[in-house]
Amino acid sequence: MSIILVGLNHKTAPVEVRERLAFTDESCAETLQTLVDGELISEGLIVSTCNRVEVLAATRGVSGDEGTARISSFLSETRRVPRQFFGEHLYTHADEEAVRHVFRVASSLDSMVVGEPQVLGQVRRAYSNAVTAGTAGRILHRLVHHALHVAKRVRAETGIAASAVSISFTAVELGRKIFGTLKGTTVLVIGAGEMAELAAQHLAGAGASRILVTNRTTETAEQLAQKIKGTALDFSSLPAHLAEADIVICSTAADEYVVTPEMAREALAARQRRPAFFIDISVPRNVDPAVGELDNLFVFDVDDLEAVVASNIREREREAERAELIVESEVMQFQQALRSLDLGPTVAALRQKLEEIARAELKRQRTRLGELTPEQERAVEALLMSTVNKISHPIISRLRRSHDTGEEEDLKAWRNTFGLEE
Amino acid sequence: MNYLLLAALAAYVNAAVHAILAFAYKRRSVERVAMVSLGVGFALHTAAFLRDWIQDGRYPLFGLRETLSFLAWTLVVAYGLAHFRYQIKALGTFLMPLVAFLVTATLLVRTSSDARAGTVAEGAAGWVFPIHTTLLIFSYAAFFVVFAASAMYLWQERELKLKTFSALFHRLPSLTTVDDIGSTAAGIGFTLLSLGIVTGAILSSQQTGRIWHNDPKEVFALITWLLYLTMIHYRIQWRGRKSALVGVAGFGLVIFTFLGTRLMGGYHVFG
């Protein structure tokens, strides 16, 4: 029994590769089928999205080679591309290797941007196609979970997932940083470009209750007012409604500031000095950075989001190594759960320890028995040899019974009766 | 030896240790460990409390030793009330080791108060003495939570400001909400040490006709109420960072007139 993983994702592939390999839900659970052909390979399950395709399977009792081969063919045959197209770009992990892999993906530790949420509903849909289509297994199951338990605790235990990556994530989160909540938040959007837009959404998202908008050209205010639900302001009336915004984001084509310190100023003050938060994406800038210098005012331009980003991914890369760390000692449990699974050696240990009792028992009532010839000496080891497998034999096809039906306490019980290490 | 204030220092420091790797690993077992040691540490804190209290037939908060771990013990009360009403974390990171601190000093410092201890206590209105304490130390726990509430606020507000953030920021709670905790702790330390002034104005006229000695901690205390008492003043014209700027200094303060003012002398050295 072994487990083998085949697959290529975007760090070995280009995309002309990966979308050519690529799986929809449903050719999955077809192929699966094909795949799985219960001599060969035993289960097996596709994870494919848009950075990788990875077929993972359990094999019975032969070598990761022949797997592996079996593999990229059904990958050719199924895909109906030819080997030489993608064969350079294929990695193959068997076994620990092949755990370590699955842990990993799972944990997004081998995603594009390590910590990214997605991937571990992939490895979920994934599982659930490849239980669907009866392809997975005792081992597969295992696998799985124990993998979707890493991905847990790297999540609850690192920060690999802890800051954002993206622009318009990082607005959300300072602001997050100086208001608690973004609940009950004013968010003035001033200019109506791509960003504002997006970054108005994700803190709308993320729970600010009132969206303003305002424009020099009214109609633009009403046509994006009315896209991401917020009330259009006349432009004339900003420095009024300057002082209601928590946060501000200001993206207008103009090239001088449209937000000046007297304005901030005079906000603060009809504010009570509660802090506020101003996200100036616009180049050239349209907030004066003196504006910055009032206390209780925060003011990040696109240069400063974009440092923000750069250190949270650095950041994330930090807390990828302690990830590593988890990973690697679950994959230690995971081979060790394995191998109890794999009932081969205890069949073996059962009947050295059977027939080891046997021989012993001859040694010591062998005086007695007088001389023999070498015919009646081999005679009373056939015998003995022949009553150890008639005894063995209902308890190992018990054994196979428990272990094809997962009756670990049956299993142990067993083993336990037998004085039998796992 | 006092095996219960030993005992309770034992899980006191176990909760600051595991506070701390809790606040470096972010995991919440450890986080777990660290309150129930805390709460365990508290209840066998109150324990020697009382204990002192039935055995001297006395309130045991008089002198040096008995105020270190009666103000370690407030401290722990001011924490629980904030992480029931903020549920913030990082506080107890600051706070339980301070909470060790003060109660290895307690099973340090020598037992020398006990003679004069009754003298205040058993003098005209003799019954005002404990509440006056007791007042003053709960305010001085009060002004601890604005001091690290301040505090953090100063360094988050600091990196905003310049942009760059370190790892102790993502791990802090938000500027709301610390500029929150800090007013609402200076407001209920205030009150505290207005009531524990007032206390203390009646116990002293009760006893030697006099309200004012022009003691040391009397003229500290003043001024460190008068400092609160603008900062609460002009609480919306400074809020943010002046606020806080004010919340360290006056917890500077604070100590002064606790610690310092013993070494000038004076009517209120006791210990």
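Treat the numbers as computed from the prediction; the structure is a model and nothing was measured. Numbering follows the first chain given and starts at 1. Take the two forms, find the largest set of C-alpha atoms that superpose within 1.5 Å, and that set is the rigid core. First, how it differs from the form predicted alone.
If you fit the rigid core between these two forms, you'll see the Cα of residue 91 move by less than 2 angstroms. With a cut-off of 2 Å and the rigid core superposed, residue 293 has a Cα displacement that reaches or exceeds the cut-off between these two forms. Annotation: Cα of residue 104 displaced by less than 2 Å between these two forms, core superposition.
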Second form
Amino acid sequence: MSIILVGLNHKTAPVEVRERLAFTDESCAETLQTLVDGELISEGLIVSTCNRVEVLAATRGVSGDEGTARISSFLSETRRVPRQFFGEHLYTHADEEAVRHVFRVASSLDSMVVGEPQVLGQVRRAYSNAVTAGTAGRILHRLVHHALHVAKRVRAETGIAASAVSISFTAVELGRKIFGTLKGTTVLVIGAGEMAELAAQHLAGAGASRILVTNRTTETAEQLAQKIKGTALDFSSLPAHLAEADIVICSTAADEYVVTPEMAREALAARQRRPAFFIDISVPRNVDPAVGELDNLFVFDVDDLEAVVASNIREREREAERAELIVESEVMQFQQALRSLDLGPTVAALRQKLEEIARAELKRQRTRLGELTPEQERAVEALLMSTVNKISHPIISRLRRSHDTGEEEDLKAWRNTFGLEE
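Can you return the structure of this protein in the form predicted alone rather than the form predicted in complex with the partner chain?
A lone chain is what you will see next.
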């Protein structure tokens, strides 16, 4: 048995290649059943996201090259793409390297943004699709569940996901630092930019209870307000409503300052000098930098946010080094568990073989024992099984030692001695 992974990702292939090989959830069930033929490939699952397409398979009695060729052909045929179109972008991993790769993917160590949480859900969904298709067996069951355990350890024992690495998440992080908690805060969105919308959504998810939206075009403001479950305001009323906002997100196409120091000073007085936080994602800037010179008013522009993001990325990279050590220790544990799983059928077959020999011999010699009571019959059976266990114990111990030390010839000799299947 071997574990093989064939795939490509954002590091090895451009988007025009990745999109040609991508699978939908709906297409996975049928295509997985095409992949798993019960001969070369015994189990399989597909992880397909915007950044990666990977086929993970358990093979039976074939070389890594044969398994890789089978999966490459599968991708070419099911996606109707010539192999030469994507072949140079593929990477392949087998056995321990495949296990390590799966653990790193689930732990978000192989993601475009290290530590991003979405990939774990994507791995779960890929596993669910394989279970639905009936192509996940004992090997992939163990591997995926162990991968989920590794990802949980990495998040619990490192700070890999502790720092924001997107502009929108950074806005939430900075807001928390300033206010301590975002519960009950009011957010004012000026403009209808995509980044402003994302930041507002994240702030709402972090506890902001009220979102106000204003834009020069009233219809656009109303559409955005509806999307983020906020309240649209007339743009001319901006100065009056500025005092209500604890957090202001500004993203307009205006080429002048929309929020001036005079407006901010009046809002601050109306707020009784309670702090407010301005996120200016506009270029050119829409919040006059002088606003940040006022006490209790904090202004962050795009460069400020990007500097925080860069610092947080460096911090995640440091934490990723700790996460890699966790992955390595878990790979060793999984490989040991997998070896035990491989030996299980041999041990069971050996016990069965010895029991069959003992029972056959008892049957042959049974007439010599004469008539026995039920209790005596059970005693003879118990004696027989006890003898089988005592004989098999040292043999099984030797099998396990040979298996753990990789002495394949020794294992093969024991199997041949007792006529056991591989």
